[in-house]
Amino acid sequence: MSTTKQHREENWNALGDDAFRRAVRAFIEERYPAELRFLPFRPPWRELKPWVMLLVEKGWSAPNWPVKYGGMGLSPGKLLIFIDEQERWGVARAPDHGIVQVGPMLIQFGSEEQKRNVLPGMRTFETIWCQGYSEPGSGSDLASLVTEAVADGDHFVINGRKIWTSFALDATHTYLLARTDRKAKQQEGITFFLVDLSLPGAARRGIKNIAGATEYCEMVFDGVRVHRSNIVGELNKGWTVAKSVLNFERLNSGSPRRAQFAFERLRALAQERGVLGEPDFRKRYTELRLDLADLKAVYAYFADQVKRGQPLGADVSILKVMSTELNQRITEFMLETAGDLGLVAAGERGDIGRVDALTPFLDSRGRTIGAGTSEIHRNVVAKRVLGLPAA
């Protein structure tokens, strides 16, 4: 029996939570590269790939998938421990849309042929996936998308643009929404497609963010012919499929991860600057530490819902607002603490190491926009949780 197969066949859920946490922690602390801990930017795939291949070999690359499809088959509680240990150690996020979003969606909605042909490459990262949702004029109002797919025999011809796409430069494939019925209402007449980015007519252009890192892309589809077999779910019913993909994002976008990363860097910066014991610094530092504890408590509340198998409600929008805005407050204080060291951003390489306060500050600016703006999430809470009337 191969090592990978043996690991996949272990019943991780039979372990107690403490024992499982110790096993995950020991592996991460022993094998994860120290130079990639608590980075203020997403590292290029080439730098993170050796770590991800270790997870593939160990059978840990798809912790949320059923064992039947090569995953660890973790229960929601065990999965949250697995994620928590990575965040605690400062593990950078891999280009994992295939694992955490489209893979589970295919397991739920995909055809047997799609599961057989697509899932194995996702699990081993032979294929890397990105999400083709947002468009130049359709961000938070995703249902207003205009990318179109027109039937032509056994194929659909896709024309349109997607933008602010994470991981797209490294991606081999994308999953996207395209309008297939112009006469239908906004959230109807939309179809979910799997698209190979090597097809003629598919192009990508990197977009540098204000910190100088090429984190996002614009994708252009000019007459891209996609076989009908790459539709997931029913024709014109892609909105239902798309919503299932967003379920993970709703919890993930409110994770304390980025605020925790920023706080760890604030601590290291303060030690380097020799201000950790100064009263004025300690006052604000303690306030932020308490805010972080509050965020973790709220995250634990929603995580417990997931553990119990309960669907997340509209109130989870609170989490995203708290997380991204706390991240901004921490990085603003980092910039003040850095003084003259806060004038230079590390960009993609992180060349000025742990004293780089500018990169996380700049990165935090867009986090209140992505995955739904803070204004959108506040409106959701106002209308659907508090029952307030529309303005």
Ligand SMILES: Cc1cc2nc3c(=O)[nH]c(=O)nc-3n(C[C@H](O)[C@H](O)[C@H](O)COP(=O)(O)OP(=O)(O)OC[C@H]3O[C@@H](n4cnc5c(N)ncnc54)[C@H](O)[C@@H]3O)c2cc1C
Given for the second form:
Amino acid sequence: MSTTKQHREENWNALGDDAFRRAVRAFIEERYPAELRFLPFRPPWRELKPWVMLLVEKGWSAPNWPVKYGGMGLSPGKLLIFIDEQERWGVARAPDHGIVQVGPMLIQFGSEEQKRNVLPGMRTFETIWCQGYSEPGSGSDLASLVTEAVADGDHFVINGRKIWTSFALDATHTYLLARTDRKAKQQEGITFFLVDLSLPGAARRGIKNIAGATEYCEMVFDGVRVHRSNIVGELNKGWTVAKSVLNFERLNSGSPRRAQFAFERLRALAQERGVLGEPDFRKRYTELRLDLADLKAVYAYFADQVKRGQPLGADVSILKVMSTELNQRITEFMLETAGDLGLVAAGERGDIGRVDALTPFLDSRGRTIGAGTSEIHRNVVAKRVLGLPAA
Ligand SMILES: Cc1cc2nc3c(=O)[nH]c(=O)nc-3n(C[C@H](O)[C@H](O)[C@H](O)COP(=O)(O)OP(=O)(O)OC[C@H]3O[C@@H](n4cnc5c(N)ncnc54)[C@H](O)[C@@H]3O)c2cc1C
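Form predicted together with the named molecule, following the form predicted on its own:
The complete assembly is shown below, putting the previous chain first.
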């Protein structure tokens, strides 16, 4: 790449918003594979990889990272445009925990050695990362986790189990929380580790989701020896690192994208079934349409805070609840509208034409659980936004 081109590409923030949007749109529309648009499930990595490699080649795989680390260094406003254009075109989500979660954590808390050794492979997707937080007995109450890491010279020996780990079958590495001080108060004795999943003693077992896809894994750590240079932040201070989830991740889990896709599918299905004009259908359809408009307005409110560089408050929990629950309501109505054809999933489309009502419905079930359940987010709003007393 010539220095001039590189320089121009590193200065995306100097471009006007409209010009930047046009550049992103042109690239996506030209290069993103048509058969992967608007999928109601996460496609396998092998199918999405060629597209992600195009982003890597173009220097666009880490839009949120500083230029210094090979990212695009986008301002919050530009990053929102970048995300918005992908959503508009129905671009599928890559196994991007490295880019959106652990990369930014390393940039904030990691040692220089970790940044030098780990970030390049993460950016080029040579290493794929998954999040090892939840355990069989610790989900909502994550601080009760029991996976343990015991010091042994320059190493820590990890024993325990993690569960519901998304992308884990494709992953080469995980970032995980392990207890390093049993005597300390729950949140104070936890450390954040980077773990290579090819180390002896690390094993994975796929778990099928409700749609029959192996979306999650159980990970077992049986005496896995990890060098202490893989601790991020300080020993026993992993809770602080894990809690540093950035604004974009919090905004992203409440994005209206899924509900919007589902609504468009509902419309297409209703057209196909000839019910779009029926009064009963129109009543519920219109209610959902208004709910979607509300959701978009709330999203725009939080997106605006992010654009202005303000940290999001506890009230952003409302967005995740609204978005995932609306997605469920739309997909439930879609299934009803499909009638008997609601049993037809992708791949066996039959008379239902292009519209698969079952897969989005099944996909929507877990979304009110991952990234914090609806009940937990409601508790946050009750306590920290409304100031209600604990039940
Ligand atoms: C799509 C998806 C992707 C996921 N990806 C990952 C991943 O990559 N990595 C990872 O580590 N984990 C992942 N998870 C796991 C997820 O974080 C946990 O499922 C979630 O935190 C809930 O924990 P749990 O399943 O143990 O349920 P529990 O915490 O046992 O909750 C069971 C029920 O009790 C309710 N409940 C619990 N506590 C309270 C309370 N205090 N007040 C009111 N109600 C309460 C919950 O809302 C829920 O309805 C994923 C889950 C899903 C569905």
